[in-house]
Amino acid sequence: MESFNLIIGGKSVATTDCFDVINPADKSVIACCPKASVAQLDEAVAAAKAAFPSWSALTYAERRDHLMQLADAVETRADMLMTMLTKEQGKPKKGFADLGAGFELGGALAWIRATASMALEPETIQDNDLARIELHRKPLGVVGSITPWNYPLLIGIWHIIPALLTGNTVVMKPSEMTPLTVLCFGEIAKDILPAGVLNVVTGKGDIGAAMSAHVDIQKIVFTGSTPTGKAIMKSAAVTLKRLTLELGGNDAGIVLADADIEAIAGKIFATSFINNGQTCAALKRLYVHESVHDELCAALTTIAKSMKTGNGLDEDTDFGPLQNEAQLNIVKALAQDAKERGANFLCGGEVVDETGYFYPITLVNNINDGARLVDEEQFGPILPIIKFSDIEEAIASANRLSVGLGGSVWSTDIEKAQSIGSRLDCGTVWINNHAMVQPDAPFGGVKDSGFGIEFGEAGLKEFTSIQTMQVFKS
C-alpha cells in the first residue's frame, strides 16, 4: 500500500497515527492517511509564518513564475493525479461529457495559470498639487484552507493559488474523505515553492477546529456545509480572522414556456448531474412551465437511461459512486420521502449495486415544494422536476429557501430571462446554462450559502488588506 506524508516546511513529515481512506467504488481501503496532531499543525503554521516575510517580499512576477512552474510540474503528473482522484473520490477518469477526473485536473491547471496571470496594482485616488493618495493591497499572512471531498484538487487550487499569488503563505487541510490527491499535489509543490510557503496537514475535525481558532492564521477559506461554516465563523471570531465561506446551495433552474427543449435538455442534464450531482452549484431543483414540462421530462429521461453508473476506473463508465456511505444514505432518505409523498420516478430510484456507494441517475416529477427532495440539498444523482403555471410562483419558489448560491433561467427570450434572473436571490445567475464557473468571473453565495468572493480580481482582493498611503507634496 502506498505511503503518504504531511508536508510541513518543505519536507515530507511522517505521523505516528493514520486513518483509512476508502475507495467508494468497492469499499476497499486504498491507503492509510497520515493523521496530523495539533502539535504538527502548530509546526505547519509556524513554518508558514516563517516563510511569509520572504515570500510576500517577492514581486507578483516572481511569485507568478513559481506558480507557473508548479502548473507545469502538476501537468507532468496528470495521469497519476487523475487515477488517485478516481480511486478516492469515485469520479470516472473520463466520464459523461468528459466531466470526470480529467476535467478536474484540467480545470486545476487552467485555474493555476489563469489566476497566476493576474495582479493587484496600486490605485491612485488623488494626485494634485497638494497630495497623492494611493491605495495599496498587502497580503494578510498565513491563510488556512479547509476543502471538501467533492473536488479535492480543484477546490484546493481555488483556495491556495490566489492566496499565494497575493503574497500569503498557506496551511491546507483537505477532507479526510479525499486527502490523497492533495498530499500528492503537496509533494509536487514542495519541490517548486520555497519551504513553508505551502503546507498540507491531514486529519479529522479536530485539525479544522484548531485551524479556525489558531492565533497565527489570519484568514480561513472554507468550502463545505453551512453548519460547519457557522462553526468556523464562531471559532474564528475570537481572533477576528477574515473568512471566505462557500457553503451549501440548492440551486433552482426555471424553464420558461418559450424554451427550446431540444437545445437545452443536454445542458440541463449535464449541469444537474455534473460530478454525480456532488457539486455545490449544480442545478438541484428544476421548475418547468407546464406547457413544456412533459417534453423536457421525456428528453431528460432518454438521456438518463443511456447512462452507465459503475467503477470510475472502467473506461465506459459515465458516473461513478457517491463518495461516501453517509451521502448515499442522504440520497436514499430523500428518495424515500418523495415516494411516500406520491412522487413519480421517471427513472432510477432504487439501489441495484451494493458493491460500492452506487445510486443510479434518478429523475422525479409530480413533486412540489415542501418535499425533502425539493427543500434539502441532495448532493447526489437525483433531480426533482416541479411543474409551474405562473412565473411569479416559480420565482417565489426559487427564492423561498435560506440558501442562495446559484440559479438559472432557460428561455429563447434572453432579455426576459435576464429580467427574471435578476430577481433570483443568489450569487450567480446563468442564462441558458448552469454551474459553469471560470477564473475571471467572481463567484460566491448569499444568505446561508456564505459570503466572500472567489475568482477574478475580486477574489484576489479577499486575500489582502488595504493600506492607504497619503503623500503630501509640501
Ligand code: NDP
Contents of the next structure:
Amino acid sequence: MESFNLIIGGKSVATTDCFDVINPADKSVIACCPKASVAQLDEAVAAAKAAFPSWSALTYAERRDHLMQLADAVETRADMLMTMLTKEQGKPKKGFADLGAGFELGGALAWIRATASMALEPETIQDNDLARIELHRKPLGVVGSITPWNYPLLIGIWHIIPALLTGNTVVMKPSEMTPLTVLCFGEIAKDILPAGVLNVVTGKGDIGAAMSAHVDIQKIVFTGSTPTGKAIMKSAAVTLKRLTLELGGNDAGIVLADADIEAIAGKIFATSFINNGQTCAALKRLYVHESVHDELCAALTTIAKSMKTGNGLDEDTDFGPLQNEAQLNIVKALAQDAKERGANFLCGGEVVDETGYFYPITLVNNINDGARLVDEEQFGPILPIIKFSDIEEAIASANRLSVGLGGSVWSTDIEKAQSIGSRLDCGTVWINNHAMVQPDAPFGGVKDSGFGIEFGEAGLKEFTSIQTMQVFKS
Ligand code: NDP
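What would the structure be for the form predicted together with the ligand, rather than the form predicted on its own?
All chains and molecules follow, beginning with the one already shown.
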C-alpha cells in the first residue's frame, strides 16, 4: 500500500494517526490517509502566514510563472493522478463521453493555465486637478480551502489557483473520502511553489471546523452541503472571515413544446448523469412539456439502456460506483419513496451489483413535485422526469425550492427560452445545455446554494480586498 504525507511548509510531514480510504468499486482499503492533528493544522497555517509576505510581493507575472510550471508538472504525472482519481473517487478513467478522470485532469490543467493567465490591474476612478483616485486590489492573507469528494482535484484547482494568483497563500483540506489525489498534487506542488505557499492537511472530523474558526485564516472557500456551509458561516463569524460557499443545488431543466428532441436528448442525458449525477450543477429535475414528454422519455431510455456501470479501471465502463455508501443510501431512499408514490421506472431502480457502491442509471417518470426524488438533491444517477402542460407552472416548480445554483431551458425559439430563463432563480441559466462551466464565465449560486463567485475576473476579485488610494494634488 502506498504511503502519503501532509504537505506543510514545503515538506512532506508524517502523522501519528491515519484513516482508511476506500475504493468505492470494490470496498477495499486503498490507503491509510494521514490524519492531521489540530496542532499540525496550526503549523500549516503558520507556514502559509510566513510565506505570505514574499509571495504577495511577487508580480502577477512572477506568480503566473510558478503556476504555469505547476500545470506542466501536473501534466507529466497525469496518468498517475487519473488512476488515483479512479481508485478513490470511482469515476472511470475514460467513461461515457470521455467525462471521467481524464476529463477532470484535463479540466484541472485547462483551469490552472487559463486562470493563471488573468490579472487584476489597478483602476483609476478619478484623475483631475484635485486628485487621482486609484482602486488597488490586495490579497487577503491565508485562504483555507475545503473541497468535496465529487471532483477532488478539479474543485481544489478552482479554489486554490485564483487564491494563489492574486497573492494569497493556501491551506487545503480535501474531503476525507478522496484525499489521495490532492496529496499527490501537493507533493508535485511542493517542488515548484515556494515553501508554505500551498499546504495540504488531511484529516477527519475536526480539521474543517478548526479551519473555519482559525484566527490566522482570512477566508474560507468551501464546496459541499448547505448544512456544512451554514456551520462554516457560523464559526467564521467570530473572526469575520470572508467566505465563498458553493453549496450545490437541485437544478431544473425545462423542455418546451418546440424543442428538437433528437438534437437535445444526448445533451440532457450527459448533463444529468455527468460524474454519475454527483455534480453540483448537474440537471437534477427535468420538466418536459406534455407534447414531447413521451418522445424524450423514449430517447433518454434508449441511451440509458446502452450504458455500462462497473469498475472505472475497466476500459469499457461508462459509469463507476457512487463515491460512498452514504450517498448510495440517499439515492436508494429517494428511489424507494418514488416507488411508494407509484412513480414509473423507465430503467434502473434496483441495485444489481453489491461488490461496490453501484447504482444503475435510472430514469423515473409519472412523478411530481413533493416526491423526495424531485424535492431533494439526489447527487446520484437517478433523474425524475415531470410532465407539464402550462409553462407558468413549470417556472413556479423550478423556483419553488430553497436552492438556486443553475437551471436550463430547452427550445428551438432562443428568444423565448432566454425570456423564460431570465425568470429562473439561479446563478447560471443555460439555453439548450446544462452544467457547462468554463474558466472565464462567473459561476455561483443564489438562495441556499451559497454565495460568492468562482471563475473569471469576478472570481479573482473574491480573493482580494479593495484599497482605495486617494492622491491629492494640492
Ligand atoms: P459536507 O458538505 O458535509 O462537507 C464535509 C467537509 O466539510 C469535510 O471536509 C469536513 O471536514 C468539513 N466540515 C465539516 N464541518 C465543518 C465545519 N463546521 N467547518 C468547516 N468545515 C467543516 O460533505 P459530505 O461529504 O458529508 O456530503 C454531504 C452532501 O453534500 C452530499 O450528500 C451531497 O448532496 C452534497 N455535496 C455537494 C457537493 C457540491 O459540489 N456542492 C459536493 C459533495 C457533496 P472534517 O472532516 O475535518 O470535519
